[in-house]
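Only one chain is shown below, in structure tokens, and it's the form predicted on its own.
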Amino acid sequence: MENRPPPAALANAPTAHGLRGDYSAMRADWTIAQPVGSYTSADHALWRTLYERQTKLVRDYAAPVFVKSLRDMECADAIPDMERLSTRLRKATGWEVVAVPGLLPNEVFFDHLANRRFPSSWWIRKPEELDYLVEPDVFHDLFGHVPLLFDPVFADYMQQYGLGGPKAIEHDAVDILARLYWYMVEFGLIMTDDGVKAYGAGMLSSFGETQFSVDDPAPNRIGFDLERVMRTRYWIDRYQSTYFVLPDFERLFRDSIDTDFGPLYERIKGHEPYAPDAVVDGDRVIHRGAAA
């Protein structure tokens, strides 16, 4: 298939390095192959790294389900091939991992989660950057994302993710349905028989919020509701004031297929968002966070 030039749609990305992937080989998709070859020692020492100490923390603060796909993914030696993954993920729940650069345009991610193909950056961060980066690199998108991919109804949620993205951009609305992603797929939390545990990507692939996301006194968390969150600014460059709790996928899935979100987008798009910090009246307050 023909390359692609580099995206003009991403060069004003929220990185304080630009964007950090190579584009120009990049195929029609915008998936490349990925260039399991060239990682050094060093990156698969530094996957171990990030890997040993993320487990440590997964153990007391992921969700049970996360735990033990993440275990069956065996994949703690090495920065793992995204084919034999994908083989275990068909398997399992028809997903599978493509490589990409990096951060996609929204109408390409949409059409991939739409058609169960996970798009994964295929490096990984500098040793400097252990604790904080700000573009995903391919320790959090397969250490973070793919476990829950192994869940069957959680992946029938990102397809139906996937699948709504269309109706977004006609609406003018993808910002209001980033703030699902962001709320339930980058940093949810759930309710378990164990008490309130993480699910999301973006605390359990980072060392400081995953322990700061369930226990920390200073955030709000707060009962899902659909509407809630997607009225709810979010942080991208500090740890979250609140955090959604969920009773179970299946509400999140159901949710994804009942509701026409099409007079959603223009009853949120009517109303200021909520604060990232707001505690307002009907929610379902797990917790009241200090700081608010």
Ligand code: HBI
Contents of the next structure:
Amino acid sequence: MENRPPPAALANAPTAHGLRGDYSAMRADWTIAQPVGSYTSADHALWRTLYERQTKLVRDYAAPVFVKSLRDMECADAIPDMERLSTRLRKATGWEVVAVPGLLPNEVFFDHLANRRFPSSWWIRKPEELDYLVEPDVFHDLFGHVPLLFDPVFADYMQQYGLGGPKAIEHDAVDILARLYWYMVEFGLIMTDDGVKAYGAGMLSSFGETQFSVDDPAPNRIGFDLERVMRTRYWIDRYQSTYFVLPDFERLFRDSIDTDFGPLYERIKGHEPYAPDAVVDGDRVIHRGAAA
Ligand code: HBI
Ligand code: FE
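Target state, the form predicted together with ligand HBI; input state, the form predicted on its own:
Up next: the whole complex, starting with the chain shown before.
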């Protein structure tokens, strides 16, 4: 176990307040052994509170694959053991969950995803952070992100996202690629036989944003278009003003595979980004936001 200082690369991380995790005892790949023994009964009780609150919403607002995968994860009672969870996940899609101290430098994060390893913070938020925390905690990562990794097509997409990281770094376009992750992994909506449903980790781990994203009249809901998403700025400190809606996960995966991102980055860099609440010519508007 090498001892390493918190990475300078993270100094300007989205979490301007500085990072919470202990980055001093990590493996070379920035993972740590999940300190399962260190969780207190209060930590597990907080997990149950968050889990029970969100599962009341999931029935009505979440995509069916999220509901089914969450049930199969059987993690209602306590903060899951990531190794046990990985044993199930590997059988489904070859992914595993690895414990990390918190936010990672982009290239490290991309490399884990490229190898079907989802890096999850190991620590849980404080009770006073029930509704908002700046850096992803174990609830956001395991409850929010892992269920979708049981879907074979979305699991393939997440690996593609990681594989595409180095080209974004090469084009100095990580901020453009990150919009795709933000809108389609953290805050994505999908059309189902039962209407628009949420699948994004950011909204499904948030008590207020789950309902807001699916049926509040305020935000725009616009049909997914890869370039449109990658041109659109997003909020990191409030509910989104626009959500993009997939017809299915295949569309996200196919468009990613079929696109040469190099020229796309250069084209996008030549234009002003769209504001988070913009509705532009060519948009397939499913719902025009009341606030727009
Ligand atoms: N690190 N642990 C962790 N989790 C993330 O979601 C994450 C990250 N580092 C970088 C990052 N996300 C995004 O900035 C990239 O998708 C661009
Ligand atoms: Fe996340």
